[in-house]
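Encoded as structure tokens, the following chain is the form predicted alone, with no partner shown.
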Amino acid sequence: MNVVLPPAAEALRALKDVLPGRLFLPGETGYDAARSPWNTAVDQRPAAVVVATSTADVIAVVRTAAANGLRVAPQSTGHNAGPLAAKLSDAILLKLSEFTGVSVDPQARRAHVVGGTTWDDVVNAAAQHGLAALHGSSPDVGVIGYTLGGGLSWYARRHGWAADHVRAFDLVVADGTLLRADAEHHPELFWALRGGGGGVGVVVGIDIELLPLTEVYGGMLLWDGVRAAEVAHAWSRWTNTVPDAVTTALRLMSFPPLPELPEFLRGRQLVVVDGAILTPDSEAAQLLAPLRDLGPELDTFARVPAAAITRIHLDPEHSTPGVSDHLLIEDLPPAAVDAFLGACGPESGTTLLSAELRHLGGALGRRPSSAGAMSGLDAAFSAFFVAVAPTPQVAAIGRADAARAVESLAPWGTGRRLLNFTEYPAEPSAGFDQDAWRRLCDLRAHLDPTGVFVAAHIG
């Protein structure tokens, strides 16, 4: 007897065979591997995975699903994937984790960057040729996704945002057409996919300029617990007098006793601020004087390769489950740093791993003309809260508490969010103004009128 398969279904079957060993499905061996993102607490359960290894890989899928009635999830490394996974019953997983690559124009100070290439990869090369990239915190988060989102790194208040050095897109859009965006060829998708989120298409490779630095004075100050009101009420002061040449952060942190962890984190609840500054080293110190006065147990900070700038926030560079939440703050008096503290300090009994204020302001704020979605943030602080979530019942918890610290700086809170940091079902206008939202629904509905793409907070 031949069963005859919906044509969904059907349609997956033959991609199989156009993608030998790169396409599962529900039930598969193979499929709870590649379905997995990052953040190993989320659950993603697709139609189906293909992991993509070329641009032809991504057109195929895209008409598929085009022609199907399937929907496309790209994904590169799974970093947000919390708000994508109760999108996913009805599509593919796109995983471009296997499509990397990089290549440098030193002459150009430029970089193309392709599908799931993380910033270690860009950032090593780049700095082959005495070059640095406008990178996050962590090496391991994909190029692509984190600049759709706006990209926040630690040269944000001297240089904005890295999706404002983005010279070029190419991108494969819901006809399956590979099309390239920049300045003067399709403006409007160029403006919405430097900060926009994504969502009109799988963006298969970057055009991004690089910044002429070999080398950049940063590092971290670290001081004991129970010196956190202290260090955070100079920190907040100290944050109104520095030009836009530092980018720093301020965290409250609890490590487990786990023996992998450095001696110095073990078991302990410590006060770290870290960040770049962007200025000759005499300057630099002088900047930090105040800071070091207070007596930091470690102190790091000095002129370093600037590739080694991916690696002073100490994020977790493999797999782990972690739950969170953000807000925007538009201002850090004294009383909002005591509610940070009420809620995140030694004190407060809470289960976070870290709560985190960052510096934003300086050029994150302006709007140049040819600036993208992101521009002209009116925030001067992101504040992130994240605990560690290696259970469900924990991760409720961890919930609840990074819940609870947003709450306690809801009263200086801007009702604005960026979306990079928000791991949750959460309403994407927040992530802009009234116009950019509204541009961007319309070049949405123009782009991909039969919704055929899904991201993190888009579809």
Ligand SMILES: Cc1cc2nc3c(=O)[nH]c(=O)nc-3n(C[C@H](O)[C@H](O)[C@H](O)COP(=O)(O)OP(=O)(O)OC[C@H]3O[C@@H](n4cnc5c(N)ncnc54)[C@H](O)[C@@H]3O)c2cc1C
Given for the second form:
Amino acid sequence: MNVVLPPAAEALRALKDVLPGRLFLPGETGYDAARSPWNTAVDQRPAAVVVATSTADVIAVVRTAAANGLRVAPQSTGHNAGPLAAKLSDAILLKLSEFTGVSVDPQARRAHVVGGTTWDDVVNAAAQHGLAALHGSSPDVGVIGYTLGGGLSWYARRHGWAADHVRAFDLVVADGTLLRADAEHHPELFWALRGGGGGVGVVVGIDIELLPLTEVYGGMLLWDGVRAAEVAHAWSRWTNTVPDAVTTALRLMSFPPLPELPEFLRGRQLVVVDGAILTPDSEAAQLLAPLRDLGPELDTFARVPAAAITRIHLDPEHSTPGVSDHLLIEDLPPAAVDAFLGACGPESGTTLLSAELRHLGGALGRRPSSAGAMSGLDAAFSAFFVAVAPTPQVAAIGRADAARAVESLAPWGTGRRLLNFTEYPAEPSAGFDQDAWRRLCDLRAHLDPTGVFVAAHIG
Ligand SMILES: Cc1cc2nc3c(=O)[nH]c(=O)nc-3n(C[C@H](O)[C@H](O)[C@H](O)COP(=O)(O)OP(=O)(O)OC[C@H]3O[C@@H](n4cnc5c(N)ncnc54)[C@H](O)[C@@H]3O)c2cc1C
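Now show me the form predicted together with the ligand; what you just gave was the form predicted alone.
Everything in the complex follows now, all chains and molecules, and the chain you saw is the first one.
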């Protein structure tokens, strides 16, 4: 139900004249298409949707909202629309998916990335100069949304959070001013934007550092689901032995018998290990040997162009309806692996498409003095459980299966969570240590005292 008061409704109609063809009100042609997020299981019904194409558009929207008691919800793709949907009745959904662009400075090894740009564009632009970015497992996730939540990449255990590789943010704050936050200007805001979850402005651009990597040793190992217990136990033991150069995930996967899927996935239960190893090939092969000794049916690990690492996880690259649950865990002893297998393994009867454990630690757990709000995470693994949710009934079953999986690992949980992997409304303070959360709240109270901005988890 949209609850916009008459003066605000008038202001929205006036804004429509400033943004012809790009502001949609409920009931108008175009509203339904514009409000639809990447995760199509989420029903977003904002007071208005604006499809922004420039910083000037963003400023116009923020000023109109602030002056008329409306809120602004920036959204690049809608990958994490779930926690936002219930907070939009008095908000303008500010879609940034058509406000994109990337430019690379190869000498400085930096990229400037605009508003709603997705990782694929950045990775391809960087690759032309022999450079790589700290992208995640999916090419169509938004760079800025991902980075505001920390950003967990396949290079994470060696290089840390993507957020800590940002040099500057350009953002429009609650009074409509465009600010640059970097180490010298607005340092507290710069700290907060690096993993603090957003909610303090609309980021219209970021400057990120790139890595001098043209090729990377990466890929996947895949076994039939009947090997799940053997492989999961072996992988968990193996993660205790590998250096920070190795960042991998283990997934138990269950694919429906859909004709559009490749044959090796269609209708099958599988166990998959994938990731990247930042060492010379001979060392990488030695590191992988204990897993290769388990005789995977498919082994794609090899030196590949760095841009190919965005697709090793086979994440969906089109709008998909999904429900999920997540927790961070401090340790993965054999009893935890057994609990994971009991809830999600081939005998469990689960409807989950994927039950994933990502190996954390290394640089993710360190806290250099120059780091942002996400640094120093004390967790050894991230667990993420996702089900495809084409109808509300199927979604309810998937949600219950994901919650059961979280429950099974709860004895090893840290009590913290990654906001990037939290796709439902949840207490945001659990994303941070106490000191960081207090700093984030103080900053938000100072920068956005009337709560103009609403973010996935903040506001
Ligand atoms: C298939 C898939 C794979 C994923 N893989 C990874 C991974 O490997 N590593 C990882 O860390 N995360 C991963 N994620 C999680 C992802 O990083 C989060 O969902 C992130 O919030 C998505 O950002 P987005 O901009 O694409 O989504 P959106 O839903 O558009 O944005 C999420 C939130 O970010 C904020 N935001 C986005 N853009 C802006 C902006 N320009 N200015 C201000 N605020 C903004 C808003 O608060 C918004 O509500 C994955 C998610 C999916 C669905």
